[in-house]
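Starting off, we have a lone chain in the form predicted on its own, written out as structure tokens.
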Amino acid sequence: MSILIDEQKRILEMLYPSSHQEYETVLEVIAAFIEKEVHPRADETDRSAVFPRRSVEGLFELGFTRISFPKKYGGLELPSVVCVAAMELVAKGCASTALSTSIHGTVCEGLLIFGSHEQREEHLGKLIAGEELASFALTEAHSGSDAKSMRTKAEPKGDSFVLNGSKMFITNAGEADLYFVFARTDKGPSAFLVPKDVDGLKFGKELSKIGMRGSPLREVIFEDCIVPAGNLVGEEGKGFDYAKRMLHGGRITVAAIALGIAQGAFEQSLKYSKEREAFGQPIAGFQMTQMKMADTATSINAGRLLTSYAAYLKDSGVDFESAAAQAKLFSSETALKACDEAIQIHGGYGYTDGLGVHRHWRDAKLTTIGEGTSEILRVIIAKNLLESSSS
């Protein structure tokens, strides 16, 4: 971990010169227990595609969801700098961890924002503690990143909704106990609180995926689904805006993923091309491998930036969304062409199972889709360019 540690470092000293010390005794803390306790288990994780629960245990244990959330919850208030950064450290060991946590962390802020007193003082504590773990229910079959086309609804019914309809593709589905899921309502697009255990509450099967296997992704089903009517989040018919403000948030924490799988495939090529010989020498030694290893650092280092600059906007409490999606558009795709890279770097071996270095390329590939694709985030990052300078 100490490169990334030591890069790291450097931009919380340049953004907290007061405070940065302190930052980085959280990340060495965390980067201790993921070289320890989840980086091994990583590549089992991959090929038996099980749910990674000891290492999310652990990192709830750690402490790992409460770094940016607020000490009345148990949190400890940090800079959301220090939870990607985190983040990257996590996705590093282990992507399928990284990515149930982050979902887990997307729902929380997502009630820390719009919640009610009664919805945070009931739930917000425990899923900060890591006691529940959370999963956001917005993608259905027929609507990705056309959201608003979503057809499961919610229909009250006295004191109560009664939500029908599927979610698709939903990470944690089938182990979390609390879903944050958006149906439609005659007032539009709304959020609700559905806990594990509720009636009409069902899942498909596990879906089989070519990366981030360990982490759960299912068919969610509502039949007759009947939740009380204080579980509805915020205002009827917000819940489009709610969700939006809740992606941006999440395209960092998935840009911080991304550079995370990057940086976990470079360390490792970097490593092979000082043992692997070619002609005589160590590959390394070559000046193609070295050019490949400067773009690779430095589209990772650049990513690093973009993300941490984000992150820096969303505390400042400034609009954020166009950061926000160039983060996860650079660093997404900065990973899947280092992970690539990390192949070609390994030959044969890169494209077999013993080395495991492929298991970083899949990984990536996800970064690329979820939470927006790229092309989407391009629409997003012209569309606020063509408003700003229209103003």
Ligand SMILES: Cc1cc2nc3c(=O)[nH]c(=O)nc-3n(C[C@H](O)[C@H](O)[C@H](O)COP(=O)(O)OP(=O)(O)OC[C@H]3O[C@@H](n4cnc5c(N)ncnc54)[C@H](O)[C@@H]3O)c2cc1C
Contents of the next structure:
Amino acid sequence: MSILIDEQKRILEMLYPSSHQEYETVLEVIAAFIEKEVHPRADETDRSAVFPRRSVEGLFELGFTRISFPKKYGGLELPSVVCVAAMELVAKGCASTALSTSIHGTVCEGLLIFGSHEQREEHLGKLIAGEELASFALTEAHSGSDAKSMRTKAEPKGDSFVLNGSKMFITNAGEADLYFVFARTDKGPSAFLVPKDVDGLKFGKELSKIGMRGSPLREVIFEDCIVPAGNLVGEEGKGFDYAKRMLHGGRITVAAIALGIAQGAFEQSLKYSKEREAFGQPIAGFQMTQMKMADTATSINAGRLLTSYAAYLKDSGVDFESAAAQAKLFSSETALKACDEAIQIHGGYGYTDGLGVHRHWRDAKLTTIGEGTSEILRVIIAKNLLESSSS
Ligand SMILES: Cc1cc2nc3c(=O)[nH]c(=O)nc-3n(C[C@H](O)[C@H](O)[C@H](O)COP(=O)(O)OP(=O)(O)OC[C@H]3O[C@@H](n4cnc5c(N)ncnc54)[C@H](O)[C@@H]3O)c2cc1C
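Please could you give me the other form, the form predicted in complex with the ligand, since above is the form predicted on its own?
Below, the chain from earlier opens the complete complex, with every other chain and molecule after it.
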């Protein structure tokens, strides 16, 4: 595993000519930790499907979540481009670890943007320091892409809200300390902070899945779950807008996860193609292998540029909905193709267990589904195109 992906360095040099070295130092510290502590556990995490708590906590201790958050809350206030580069490195080492930390980051961002002063003071410092783990609960059994049709209810009662219903496919559920939950009040979808120890908060069994097997996934159930009115985030009825904004940011991070998975599969294939011989020569000598390598490297670099561009736009304060959707659409489909080619290049050794090659494909598949399926992203990109071309 290379310490830092050279292409990331070039992007940082291009965007931040006077400060790129500082950012590279941060990334090198993270990359060294991943190489030593996270990557060696990735295969076992996949096989056992056990939450890689040590990897996640180690990254938190290193300051991983601090990268792009304000100094006021203990952050480093570095550009989001640095944050996505770091996420790519984590995903290259272990995609399950990356997914769990990425959802945590999405909640931190939601709290920063939409949380009250009191909510930020109470939770943000602890979350950014990694003392607590967060979870984002939007999807329901009957509403994934169509999240606005959620059925979970929050009814006001005195100085509280009573939540009833359930959320499906929730990452970090059962492990997290704080849940950023969307539930419907009379005014529409609204957002609430639900701490892990409140009465009426329950979890389904861990859901078994083909990839991202170390990232915990459960149903979250609310049975007369009472939270103080002060746990309402922002304004009642605005929850869907908040969820959308959080997902725009989350999509850039999922794009970075996809690229990290693709980069890992690609580097493994490159090495193998020089070692494996057929017809008296390394398979890297065949033009068809070289074509796969050339196409994969080109697509990964294109995805990295799109993803860095979306992160840069996000920091610039302009609308980045379409850029984030394009970054995730392209990077996740690139990752699937790259991981498919990695299996092909490894032949039978890629298809069978042992070399850990098919894990990349299984992990990559999630990136075309979570935080907006490829179909929904195309809907968003087209909507933005049509709106901008009519003005
Ligand atoms: C491992 C994993 C982790 C997850 N983590 C979280 C989490 O932490 N928090 C959370 O809230 N959710 C989470 N999810 C849920 C995820 O966001 C949803 O699965 C996803 O949004 C798709 O929703 P769905 O599964 O209900 O599919 P559906 O919405 O039922 O879609 C099924 C198919 O129909 C297509 N489709 C739907 N609508 C349209 C349309 N308008 N046009 C064209 N095609 C359409 C979809 O693209 C898809 O191919 C997670 C899911 C997984 C698998």
